[in-house]
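Let's start with one chain on its own, the form predicted alone, as C-alpha cells.
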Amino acid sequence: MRLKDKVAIVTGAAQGIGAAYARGLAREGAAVAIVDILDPNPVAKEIVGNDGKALPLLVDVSDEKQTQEMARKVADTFGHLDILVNNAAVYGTIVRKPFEEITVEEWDRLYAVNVRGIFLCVKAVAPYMKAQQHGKIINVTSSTFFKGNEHFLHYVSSKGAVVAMTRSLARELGNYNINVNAIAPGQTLSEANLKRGEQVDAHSLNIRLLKRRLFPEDLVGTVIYLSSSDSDMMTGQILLVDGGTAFH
C-alpha cells in the first residue's frame, strides 16, 4: 500500500496500457480518476469491486474547459490531488506512412492529444500541487523518440516533445516539490498492437535483448515506483522500459 490516501488521475484509461497504470495504482492504495474519451466506467466498476476506489470521467484531454473541471472534480470528490499520469495518446488508429503523406490534418489531429493534452492536464492540476507543495506527474513518452522509428514521423516527433516537456516542467515545478518524470514503454501488447498483427511483434521480439513479450503489466511497477515516495529526489527523468531495444 506504497500510496495509501494518494489520490491519481490516469488519463487514456478506459483499456489497454491506461487501464493496466490504473488498477496497478489502486492495488497500491491510491484513490483513482479513470480519465477517457472511451467509457471509462467498466475499469471504475472492476476496482471499485476489488475494494478501491474510483471515479470515471469522459474527458477529452485537448479540451481545456474539460481538463480544468476533470481536476475540480477529482479535488472535490476525494479533497486533494497527489498524481497525475499522462497517459492518453493518439497510437492505435495510425496509419504508418512516409512523412510525405502524412497530412497537416492528421498532424495537428495527433499532437492536439498527445503534445496538448499533457500541456493542458498539467496546466490543470498544477494549482491543486503547488497549493499542497508536493505532487507526482509521470508523462508516457515512448521508446521511438530514442530509436527514430521510420513511417511514423508524427507520433515519434510527439514523444519528442513530452520527453522536452518532462525536463522543462522538471524546472518550473521543482520549487513546489512536484516531481516531473516520463516513461518510455517499448512495443507493447496492447489491443492497438494486438489488432497491428503478429509481424509488429515478431520485429520488435527480433531487436529486444530480453527474449520476450511485453505486456501492460510489465509497466506498472515502473509507474508505482514514479508515483510513490521512493522516487522523491528523481526528477526531469525519463525511464526506458522496452527490454532493451533502446539506450539512454
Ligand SMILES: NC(=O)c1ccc[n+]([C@@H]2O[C@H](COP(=O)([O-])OP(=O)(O)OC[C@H]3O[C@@H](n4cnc5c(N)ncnc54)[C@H](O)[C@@H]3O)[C@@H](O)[C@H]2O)c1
The other form holds:
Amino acid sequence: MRLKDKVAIVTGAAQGIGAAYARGLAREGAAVAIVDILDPNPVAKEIVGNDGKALPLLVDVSDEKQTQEMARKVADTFGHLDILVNNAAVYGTIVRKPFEEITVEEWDRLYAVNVRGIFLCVKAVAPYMKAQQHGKIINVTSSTFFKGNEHFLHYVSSKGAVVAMTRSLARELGNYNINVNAIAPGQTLSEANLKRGEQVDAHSLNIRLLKRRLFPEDLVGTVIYLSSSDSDMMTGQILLVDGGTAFH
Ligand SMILES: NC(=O)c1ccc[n+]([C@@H]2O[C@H](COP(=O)([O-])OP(=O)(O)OC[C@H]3O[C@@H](n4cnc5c(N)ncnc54)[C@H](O)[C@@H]3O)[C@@H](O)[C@H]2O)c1
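Based on the form predicted alone presented above, generate the structure block for the form predicted in complex with the ligand.
So here's everything in the complex, that chain up top.
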C-alpha cells in the first residue's frame, strides 16, 4: 500500500491504459477520480467493488470550467489532492493518414485535448498542491516522439509538446516540492488498439530488445513509482517503457 491515504486523478481512465493506471493506484491505497468523456462509472464501480475508493467524473479536459470543477470536487470529496495522471488524449480514435490529409479541425481538436488538456488540468490542481507543498504530476507522452512516426503528425508532435511541458512545469513547480515527470509507453495493446485491429508489426518487435508485446499492465508499475515517495527526488524526467526500443 505505497499510496495509502493519497488522492489521485487519472484522466482518460474510463478504458484502456488509463483504467489500468486507476486500478493500480487504487490497489496501492489511493482514492482515485476516474475522469473521462466516456462513462467513468464502470471502472469506478469495479474499484469500489474491490474495497477501493473511486469518484467517477464526466469531464472534458479541454474545457477550463470543467477542469476547475474537477479539481474542486476531488478536493471537496477527499480533503486533498496529491497525484495527477495526465493520460487523456485523442489517440484511439485517430485514423492514420499522410500529413497533407490532416485537416485543420482535426489538428486543433487533437491539440485541444492532448496539449491544452494537460495545461488546464495542471492549472486546476496546482493551487491545491502548492498549498500543501507536495504533489506528483505524471504526464503521458509516447515513445513515438523519440522515433518519429509516419501518418500521425498531429499526434506525434503533440506528444513532443508533452515532453516540453513536463520539463518546463518541473522548473516552475520545483520550489513547491511538486514533482513533474512523464511516462513514454511504446506501442501497447490497449482496448483502443485491439479494437482497431492494430498489432505490433514484425519490424517493431524486431527492433524491440525485449521480444514481446506490451500490455497496459506493463506500464502501471512506472506510474505507481512516479506517484510514490520512492521518486521524491526525480523531476522533469521522461521514463521510456517500450521494451527497449528508443533511447535518450
Ligand atoms: N496504446 C498505445 O500504444 C500508446 C502508446 C504510447 C502512449 N499512449 C498514450 O496512452 C494514453 C492512453 O492510450 P490508450 O491506448 O488507452 O487509448 P484511448 O484512446 O483508449 O485512451 C484515451 C482516453 O482518453 C479519453 N479522452 C479523450 N478525449 C478526452 C477529453 N477531451 N477529456 C477527457 N478524456 C478524454 C478517451 O475517452 C479515452 O478513454 C494516451 O495518452 C495515449 O496517447 C498509448
